[in-house]
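The chain that follows stands alone, in the form predicted on its own, written as structure tokens.
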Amino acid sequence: MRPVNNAAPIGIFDSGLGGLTVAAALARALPHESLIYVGDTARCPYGPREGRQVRGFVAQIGTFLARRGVKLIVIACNTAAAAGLSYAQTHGEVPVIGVIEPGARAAVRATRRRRVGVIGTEGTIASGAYGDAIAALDAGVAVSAVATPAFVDLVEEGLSHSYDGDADKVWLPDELYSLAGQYLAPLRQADIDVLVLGCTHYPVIARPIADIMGGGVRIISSAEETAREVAGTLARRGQLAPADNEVRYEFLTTGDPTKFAHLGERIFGAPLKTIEHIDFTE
């Protein structure tokens, strides 16, 4: 085991953008840490793709934060925790955190009927992973999933478009609402309480979802979850960045950096100045 620098960043990496709602949880909750992100665009999204690939950019990325000198890792794309956290925290060189396991102690905290509704992209829903989260918490629990894998596509349309308009919020295709509305039925009608937004990308669509499921449903991001496990781990490894520490926000993409900026710095809500653009081979 290496020896670690307590000055040294905190690494995060998710498919894309979603993760960056993660990411600026982190900055606010731990703000005398660095971070690097990783937003594998190029890629994304990974849901539809299958769970050995999921794992294979998992290893891949996760080695490369652990070459930049990372003291821990943030998987804050809930299809590759779900499909790669084991591995990674099995395989890897540092500690490495996931977004599923926050969201659902967050859920079970939350309900009152012990009702809880999930939505991610197809890997996450398919793999059952939310389902085993709350279970070990709380097996009395019923757990409700559904997959909503154009959810991501939307979000990245409507950050597009904001981008290529002037407009300061994120624009809503029309048809993200009779979508939402499709596929949320059957939550509605499974009584839940509390609904986990179980893909990093969704919190930039909060509002029409909450608006579709009612007043009486909780909608729970694990993003603030996530960052209060990551500072309680450092803290208990004793390795929380010292308050004199020189803060530094990288921000790597394997997509267009110009535009990874531009829309990035909506979720994140501060502009991404250091850009590097990097390049995965499959």
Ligand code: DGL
The other form holds:
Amino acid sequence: MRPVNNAAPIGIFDSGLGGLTVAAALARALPHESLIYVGDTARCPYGPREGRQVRGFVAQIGTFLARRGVKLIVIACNTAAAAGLSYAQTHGEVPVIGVIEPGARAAVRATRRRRVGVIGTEGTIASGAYGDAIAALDAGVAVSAVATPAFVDLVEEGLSHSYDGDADKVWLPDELYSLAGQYLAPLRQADIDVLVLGCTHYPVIARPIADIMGGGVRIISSAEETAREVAGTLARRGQLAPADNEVRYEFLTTGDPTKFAHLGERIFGAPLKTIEHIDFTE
Ligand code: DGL
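Same protein, the form predicted in complex with the ligand this time rather than the form predicted on its own?
The complete assembly is shown below, putting the previous chain first.
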């Protein structure tokens, strides 16, 4: 094992913009840490792809980040974590943290009636990863899981519209409300009291989802809990960055960097100053 430089960045990746919800939580929880974020926009969405192919992407991006000298990797994409977390943990040299276990933990802690709903991409829901992670914590929790694949495209589309010039807000097409009503109907019937946003794109549309589910349902995103897990892991390993660390945030995308920076700023909550294009197909 090579020695770890505590000032080394944390690597984080997603199929596109969604993982920036997790990057933002990391930046808030660990303000002395540098971050390198990879958004694989050119191959987004991962959701409808075969697990084996997504695992290949995880291996590729993980290797890339390891070469950039990161001290820990966060798979900030539920689909990629469901397909490739175990692979990355067993084949890489640095610790790898996904978003599914942290989300499951937050849900089990929050549910009172022990009835939890999960929404995510086809890949995440078909993997059964949330059911397994929740059962490992409390096998008595009933889990209702529903794939809501069109939400990813709607989020990406919503982000590309300007909304009254307010960069924090996202334009939501009317279609979103009717679609969300249909998707969420079985979960309303399942009498859940907690709903996990099992896709890192979904916090962007948390408000309409909460409106449709009603006040009795708590909405959980794994971003904060994942940031806590990263903080705990680095602290245990004695690898937290020093308080005088020169913090750098670097962003890489397989898509168009200008567009990524423009849209990503709305999720990250600050300008994406250092942005680069990267190509994994060469
Ligand atoms: N952000 C990804 C996730 O958390 C979903 C987007 C995609 O389908 O690529 O699952």
